[in-house]
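Single chain ahead, written as structure tokens, the form predicted on its own.
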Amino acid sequence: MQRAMMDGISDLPISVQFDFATGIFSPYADISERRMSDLKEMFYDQSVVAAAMALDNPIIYEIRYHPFLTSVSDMGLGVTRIFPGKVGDEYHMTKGHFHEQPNQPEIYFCVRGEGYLLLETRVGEFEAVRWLPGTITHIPPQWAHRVVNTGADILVFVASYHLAAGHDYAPILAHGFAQIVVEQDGAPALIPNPRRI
């Protein structure tokens, strides 16, 4: 028995087909660019940013998207791909947010490159979890997440989650993380977040 898609709905099993070489997936419903002037006020050294604006405002991260949408429930599949790459001492990384809605969690699959997720609660509880190929994280309700690309090639990872989660960037965009990774003698470090000092 067939049912019919309707406003984007399909009770029946769908499949999108991933490329481990590439990072990539199809088909994708949306794909969305983060370049510089999106990220500027999330890296500390605001003289490096004006820099790189001025010149070519460089992407720093790409998300594809695809939401899976029954008739009883919601899901969503995001696919972030993040440039190598450093502003100033500081590495390449996602915008970071909490969800809207306080009981949504969220699984991240790092799938090539190495980085880290960091996570932080409301309350300030922090944690930067080490990610390699291979590595799956639950992301508990209330915690806000990030992450960084610390490597020379791509990072990629894999985002299942509620659509009606919501993204809550504000806090973030106010404070940041209570931490920063930065290159420190040819390594990355954690260091506290100068924008909190």
The other form holds:
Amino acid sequence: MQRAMMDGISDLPISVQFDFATGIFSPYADISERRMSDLKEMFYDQSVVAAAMALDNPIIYEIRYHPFLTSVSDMGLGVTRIFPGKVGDEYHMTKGHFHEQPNQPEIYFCVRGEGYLLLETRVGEFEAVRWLPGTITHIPPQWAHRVVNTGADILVFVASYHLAAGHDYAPILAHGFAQIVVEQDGAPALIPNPRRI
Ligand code: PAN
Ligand code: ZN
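Form predicted together with 5-phospho-D-arabinohydroxamic acid (PAN), following the form predicted on its own:
Once more the chain from above appears, this time first in line as the rest of the complex follows.
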């Protein structure tokens, strides 16, 4: 089948409407929830993870997606809402991933809430970017990316990337990022990842 004849492909401009009050845009094509059980290996305090999964397996974040497919391109839009909270003393966060394709970057735009964007290369260069509403970060190819919500409010960010980028979660699943973000004396602190010590 010709690409132009496949479902959802349009070579015309398309807009969706983002609601700053809720962090939800519409229309969107798909929504995914990530619950505690989806992130169970990611948090360092495994006893708290097990207890939360047994209790109500809470939603940690959700993502609304929309693909903008044309006959020659595949731009993806994703808006993630990370609910506030901690697992033990470690703040709620996304799983984090590399892009499979080596030449695929991404733009992340924090529109609400506060936290950190953690970035790490495959050879261990690490950066933690303080995130506030209005922070826009270009994630270069081959930098893994994870967002941490350190506030009392929901953290909402907009992501734009090519669907062909692909997602590689395996290295993060295996050993996480170089640092984790925990509450210490009532404030967020970055500490070395206990799984790597
Ligand atoms: C984002 C992420 C989204 C959820 O759309 O996929 O924020 O984070 P995880 O995929 O790490 O669970 C993106 O970075 N796309 O490439
Ligand atoms: Zn990504």
